[in-house]
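Just the one chain here, laid out as structure tokens, in the form predicted alone.
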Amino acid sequence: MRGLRLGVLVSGSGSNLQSIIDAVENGKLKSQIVCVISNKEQAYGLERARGHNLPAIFINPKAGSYDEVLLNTLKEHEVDLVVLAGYLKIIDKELIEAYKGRIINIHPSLLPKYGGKGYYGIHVHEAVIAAGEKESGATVHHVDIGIDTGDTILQRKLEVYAEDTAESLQKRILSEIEHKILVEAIALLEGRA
């Protein structure tokens, strides 16, 4: 079983990226992170990458050739698996075709519930609370041309407490589920490589 060459895409703080870095450094994953890419120049995820001597690359989304530059960057780093870890941009069809079956995403809900256009970040948890759901969770899934419609790799749930706010639910799902199942999903895919 060999490790995979991971290209991790982030748009924010990169706490899911940190869970992957930790798993690589402590030997839970055989894979290596070969690049961290963001569409946000100030994304703290890029700082996390630099702090671990990983290539941290900002690609300007306002540049007309963003998708082409992203694809070429992944190819230059010989990425085997693209990991969307809090990446808030829709992936281009050409990239999906080039990495068919080799792009995964973590989503903070029990897909297919609360997935698709407009359901990202805190908006997911607000919708869960507003609907009075009794449970929520997170899903790691393959990326296809739909939004949050790819095949599920792993999914875990937890109870939504009566006193939960969107913010408290978001924090619990992130710390209790997301950070763990993203690493577990990569480990599963290592076994298939």
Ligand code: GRF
Contents of the next structure:
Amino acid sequence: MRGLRLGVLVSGSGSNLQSIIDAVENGKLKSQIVCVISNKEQAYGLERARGHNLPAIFINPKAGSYDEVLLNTLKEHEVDLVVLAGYLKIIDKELIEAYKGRIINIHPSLLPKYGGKGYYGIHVHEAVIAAGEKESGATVHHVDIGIDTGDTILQRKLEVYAEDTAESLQKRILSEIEHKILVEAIALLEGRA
Ligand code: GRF
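Now that we've seen the form predicted alone, could you pull up the form predicted in complex with the ligand?
Zooming out: every chain and molecule, the one shown earlier first.
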């Protein structure tokens, strides 16, 4: 059983990317990260990648050929599995076709709840708190043509405390759930490859 060649897409801090880097470095994953790509030049995720000598590639979303360049970059690096780790840009249809069944995303809610347009980052947790939910969590799912609609690979929940704010909930979901299930989901897919 060989590992996968991972292409990780980030738009922000990249703490989920860091959990994959750590799992590769400590041998929990057999896969390797072959490139980290961002639509944001200043994304800290790119900085993390450089710190671990991983190819860190910024693709300018204002250059008209963004989706084409992204697809070509993934192909050039012979990526097997595309991991969306806090990537805040809609994935183009052609990329979904080219990597059918081989793109996964992490979302900080119990999908199908709090998924879809407008539910990203802190907004997800604000909505959960506003609705008075007793539990929340995160989901790793396959990416299809919809937003946050693909088949679930792993989902895990935790209790929402009465004193939780959107920020405290976001922090706990990230550290207690996201950073674990993203790595576990990749390990599951390694097993199937
Ligand atoms: C995470 O909550 C992820 O689920 C969401 O965006 C956030 C990214 O965090 N899609 P980070 O950049 O991995 O720290």
